[in-house]
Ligand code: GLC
Amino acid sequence: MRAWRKALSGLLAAMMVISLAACGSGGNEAAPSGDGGGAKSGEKVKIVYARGKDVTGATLKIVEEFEKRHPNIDVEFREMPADTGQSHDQYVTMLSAKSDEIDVFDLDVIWPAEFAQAGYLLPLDRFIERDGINLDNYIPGAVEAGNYNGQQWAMPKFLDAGLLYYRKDLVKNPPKTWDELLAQAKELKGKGGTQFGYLMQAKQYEGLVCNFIEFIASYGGKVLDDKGNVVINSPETIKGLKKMIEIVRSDVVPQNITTFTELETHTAFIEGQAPFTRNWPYMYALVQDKNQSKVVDKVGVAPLPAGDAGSVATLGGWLTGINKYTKHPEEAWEFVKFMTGPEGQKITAIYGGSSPTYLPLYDDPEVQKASPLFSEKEYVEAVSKAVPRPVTPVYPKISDIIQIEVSKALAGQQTAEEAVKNMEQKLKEVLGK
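Can you show how this chain looks by itself in the form predicted on its own?
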């Protein structure tokens, strides 16, 4: 299968701790007509590309390589705040005023539906069809995250996915199911200097939603169906939530697990406090950092444990879209196609340490050298199965509902059945269904 290799950049780790998916060459194909604008033949055009802070230098390398292939297009890189919430709000302010000051911008995987419904994005389907972009070459969940109401609004750029980290010096065979995880965690707790058996993110914040999605989806549960209908109240969802409650309220996790975000999770794990933990790819660099990790060369990665329906990881990461109000849609598409295609994603993987969404790149020797994870069969399998959170323009409200009701269930204030019923009622109110 595919592979992955060299430690994820520590800089990437710093970027993704908070919580943290295009093909085509960079050729100068004829651009589709319409959508207003585009340069006259031989005229040089400047487009503005916006994304959050990039301390790796990968973005500047992409711009440099793109401009070499497209001498008629200059790309100005506009750096947005590192805080994704602040970036989101600035984009909304800008685009709600129909501003054309940026042409291309990156979107968190939970933004495309919101931005598409608001009319901020240019649909990409005709560009994709014209240039023969094969979306089957991309991780399905990443493509799905950019699709809303049957149209593709953003191209996958790079991704995150939930992983199971384990201590190779303690674990002979990583658990395949949640029940196996619980059994091994109980057996290994206290061995090899550990204090706990399992670590995860259970605080009332977005990370809790990611963990919840993984539990219920591994048993076949969903929040919304493909048509946006609320289907959360099902035996499968209840079973998945019950398993989550069982683990959170067991003695294998810290008593204060409901205060754990990614930060608390990775801090405890690199100090050698547990044989297992659920976290994002960024943590791989931290466990190999000899200056702070007590488990260097002792850690392996595996797909998250399976329920009745298999192993499921929640998708995180970034996509790229085009401002609907751009005066240069043709040139903007050329840049999007390059950056999210094999050439651009290769640069992002090598210089930025980010996981590609373009699957053939995992066979590229240079990409394999970029991170040890890129040579891990288990990691490729895990991210390939990653699923997005509910694709809806009102996702922030849905997230709040899930956080509150799941937190109550984890605290023993309501049963799994009650939590699911409450979520169903509130989600239907928000969605008007």
The other form holds:
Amino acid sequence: MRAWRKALSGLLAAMMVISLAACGSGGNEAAPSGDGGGAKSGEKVKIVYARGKDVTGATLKIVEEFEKRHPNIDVEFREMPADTGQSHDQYVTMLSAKSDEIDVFDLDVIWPAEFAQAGYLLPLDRFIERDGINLDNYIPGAVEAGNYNGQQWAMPKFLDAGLLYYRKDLVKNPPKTWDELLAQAKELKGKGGTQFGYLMQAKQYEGLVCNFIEFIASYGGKVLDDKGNVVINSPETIKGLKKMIEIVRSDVVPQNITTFTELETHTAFIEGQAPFTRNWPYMYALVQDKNQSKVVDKVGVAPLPAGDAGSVATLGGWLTGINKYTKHPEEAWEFVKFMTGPEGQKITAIYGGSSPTYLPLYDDPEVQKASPLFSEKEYVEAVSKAVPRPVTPVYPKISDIIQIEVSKALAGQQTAEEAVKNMEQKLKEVLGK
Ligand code: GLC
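Moving on from the form predicted on its own, please list the structure of the form predicted in complex with the ligand.
So here's everything in the complex, that chain up top.
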């Protein structure tokens, strides 16, 4: 894990660039709707909290602990699809119709700019100030991810970064490069009860974009530069995409790898079907769950393999926000405050395996025990190296373009060069550059 040494300020710097890029257009300036809809004393209020499928049980625990502390608030958990893109589309349908059927919901790091600009979110600054929430206790980049046009629209809940999981009982030295990974995966495929060499997310959905960015960035490729110009058509991006195609079309991955999301990945991995897999930190909680995993205590975690330019993880993670049309802003905020504060994030770390954004938790012995990652200073610092996806209100269009063109290349319907050229042209159209 020593390879993960990197300054936390890197994350801050990266996210500052993004938030600057995100500033400057439109923005919804709606004020919070006062205390409207708050419970009258003694009256019980129900709020609906939505998030994507939770395979860990952390959400139910958070709701249970919150309700114990707030006997006047009932939280109904509405489980959304595991696929972030599908959840996104359902929220957009609901929120663009000004529906109040959900009060609180989790936002993928790629959404706040879009949702804030569309006016779907209640600004949180007033609550943050009133309740003395010290945002300096949070990983700066995670706070920035919820900030748009100078307002805080969502509170950071946890951060994600792509990791390489490997079977300690089968792998002597985790691979340092993509070529080493390919070689080791070929050699180990079929050994120790495995069927495959490597698992990743190659379905046409958001996870594909995350995997793609890791490949191209590890060879020095980028989608946009710091000023938001489209720079995807470069020899570096082409090289990275070629490596991705080589792995996806090799026989180390399952034949149906282009149907794999995180769900298929972790299911196969905890069944013991592969020596290597790429996934987010939450999978460690499942690996160590005796009720579902066949590989308890057999798994190590390392940085993703490097290309010419080093090892790169895509920055992921989730924030929590409030529906602007909620009838219960006060109760909704209480829940957001609890879930994204020290107590809620501790539950997310311990039961959900996800990395806190609330920094003091990294010194908490129970959190450190939950995942080997959390006691490694280098891990928190590694997140700082993670590469964000473009932050812009039109992100869904950018993502769609990448998903379609990369999928065609993976299916052998076009070359890496053609894919990159098509992406360049379509991205320029969408971004008006
Ligand atoms: C994880 C990440 C999120 C990303 C998604 C892709 O949930 O936290 O940022 O978009 O995976 O599948």
